[in-house]
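The chain below stands alone and is given as structure tokens, in the form predicted on its own.
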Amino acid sequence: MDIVRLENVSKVYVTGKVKYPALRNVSISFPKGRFIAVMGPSGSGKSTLLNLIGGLDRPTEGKIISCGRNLEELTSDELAEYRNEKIGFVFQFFNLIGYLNVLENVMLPMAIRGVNEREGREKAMNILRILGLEDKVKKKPNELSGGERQRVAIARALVNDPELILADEPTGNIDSVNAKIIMGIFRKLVDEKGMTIIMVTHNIELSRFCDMVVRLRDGVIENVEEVSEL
């Protein structure tokens, strides 16, 4: 079963009179319950692909079916609901809110969704405990290491039980030791929870943690490989 399907998707950015085609007529399906790496050189369209799947941007042409929804048919409010309920985002620069502590950062998506504070606190604490951060709940992001901040960002991405995790260069700002820890967490989420993770990365060494590698170049899919075949 596929969790995401793109049909003839193109994205063209326009700056003044200049048109920049970031994606060109891309068609691909992402199977449910897999850990998928999207790789390619800078400017190949990797982040654009992730933003379109996450409903952060809309394609110029084509159709995207994600988590059972045709994103083209959703209003701005429905897209916001889709992002909050179906998608968990993990970014390279963590995107944690500096004036909130760890627990408050993780609880935020549930507050937006309308979950009561007690339930939200219990759920956030449980996830933080699983990720080994129970002793960091009162600390602010600037008091944490890069690896700890990324684990907080993962916890925040998980609290609403998303169907799909989208990770954009999640190890780009942490050292290799913590990068392997993060990959181990992602691998466990796929193997034990049946989650689907689509991760953009430049690091070819991280592909060994994945099930499938999609390679992009100049906005088109160069090839799709099963990791066992790499």
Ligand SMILES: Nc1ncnc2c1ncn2[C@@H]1O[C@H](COP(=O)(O)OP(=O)(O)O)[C@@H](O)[C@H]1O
Second form
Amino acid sequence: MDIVRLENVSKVYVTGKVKYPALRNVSISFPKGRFIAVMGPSGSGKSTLLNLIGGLDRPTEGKIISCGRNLEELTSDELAEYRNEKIGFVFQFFNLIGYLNVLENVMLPMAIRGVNEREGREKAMNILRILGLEDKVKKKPNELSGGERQRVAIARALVNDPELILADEPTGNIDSVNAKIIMGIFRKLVDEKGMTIIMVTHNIELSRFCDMVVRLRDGVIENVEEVSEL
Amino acid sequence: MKIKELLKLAFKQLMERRARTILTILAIAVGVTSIVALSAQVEGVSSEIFKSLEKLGPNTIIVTVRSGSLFTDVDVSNVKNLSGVANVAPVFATTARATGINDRITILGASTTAMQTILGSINLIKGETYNDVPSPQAIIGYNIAIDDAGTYRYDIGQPILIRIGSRNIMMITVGILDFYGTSTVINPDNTIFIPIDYIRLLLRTSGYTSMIVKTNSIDDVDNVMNLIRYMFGGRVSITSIKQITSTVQAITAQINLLLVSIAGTSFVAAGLGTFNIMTISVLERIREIGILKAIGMKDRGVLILYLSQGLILGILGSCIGVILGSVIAHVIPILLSSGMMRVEITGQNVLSTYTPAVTPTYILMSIMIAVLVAIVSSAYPAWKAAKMNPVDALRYE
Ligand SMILES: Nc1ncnc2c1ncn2[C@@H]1O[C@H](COP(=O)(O)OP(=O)(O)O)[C@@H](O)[C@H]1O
Ligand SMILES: [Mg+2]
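Since the structure above is the form predicted on its own, I would like to see how the form predicted in complex with the ligand looks, so please show that one next.
Let's see the whole complex now, leading with the same chain.
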């Protein structure tokens, strides 16, 4: 079963008079319960693809079906609810909120969803414990290492039990040891929880943790490759 | 997202930029402070004036000869017979000098009943009222009897030498009036009361300079004034306490309006300050707005997040303004009475005797203006934030 399906999706960025096609007529399906790597040179449209799937932006043309929704038909409020409940974002630069501590950062998506504070706190603590961050809950993001920050971001992505994790170069700013730890976490989420993860990466080595590699070039899908178990 | 959670987030954002937040709050507080403090002075002074008017009673009409012959006993009884008139107190007023006093004083020939009408009640600190017989007795005002240092110039039983025109007259002090303070029609503290018959005898006149007319009720005032005007024509000037009261009310309202509009200009500054701060705050947080939207905050949530910061600034600014304004309201009269400023009404420095009145009307009004200004000035930045495209916001460096 597919969790995401793109049909003839194009995205053209317009800056002043210059039009730049970042994605060109892309059609692809992502199966549920897999760990998928999106690779390709810089500027090939990887982030654009992820942003469209995540409902952060709308395609210029084409149709995106994700988590059972036709994103085209959603109002901007419904799209916000979709991002909140179905998607968990993990970014290269962590994107944590500086004046909130670790616990508050992780609780934020639940607060937005309207989960009551006690329940939210319990859930956030649980996830932080699993990710080995229970003694950092009162710390501000700038008191943490890169690896720790990214684990906090993963915790934040997981609290609302999303169906899909979208990770844009999640290991781009952390050392290789921590990168492997994060790959381990992702792998476990897919294997044990049946989560679907789409991850943009430059790192061939890390793509070995994945089930499937999608290669992009100049806004076009070059190939899709299943990674066989060793 | 629940409003409570949004407010918490808004508060945390403000706390993150503490110095800037405090400055904005103070800018807003200035306007509130000035409205609260200044309106309290105007209200205080005017209520002081109203109090003294009240002593005379709102049903009082004062008729004074402007030119021509003085009022006769026939005139007095004619006025007494007008419908709606309760009683008439004829008096003879003139200015004079008393030895030992630089300022001119007022000599008022009046019967004890007329005195009662004028003063409300005759409050003596010493001695007693005179008998209504033509003899040289005087009841003297507080400021005449007692000098600035608080010692008696004239005491009971002592003679007082008065000079009216070119004539020197010796009177015996029988009573000393208590301090009356602010007064609008006559100033008892600088007046010497003597029996009406004695002054008429002395000045060889059978007339009166003024009549103090009491009507049966306030509703009769206008009618009686018309009748008196008809009776005497342009020879007399007619004033009623009712008239004075409404004049004072009108003046007070205008002064207050003026103060509020002066204070209002400080709200323009506060508004621009708030707009500036909120715009900077939104610009600084573009990326953060992108994050909030990415994790599911709706446009409305972002809008409320920034509008509520304006609201918080407005409310805190108002609270501080009200507190500061109330304190300053009570400091101003102390500064004024220390002699920095004088506003005299019939020789009295009104500014030294009033109590400032901090009124809920002006508190509420200034809070409303402050909060409104703060919200309006954060509306545009908040709207910009809400409309931001999440991808562009996240890409913002
Ligand atoms: N918001 C935008 N406005 C204009 N151009 C953009 C925008 N986002 C991306 N682009 C351009 O589109 C192309 C693809 O960008 P992106 O999807 O970020 O590539 P990748 O993530 O593969 O490096 C790039 O050339 C980039 O400059
Ligand atoms: Mg990218």
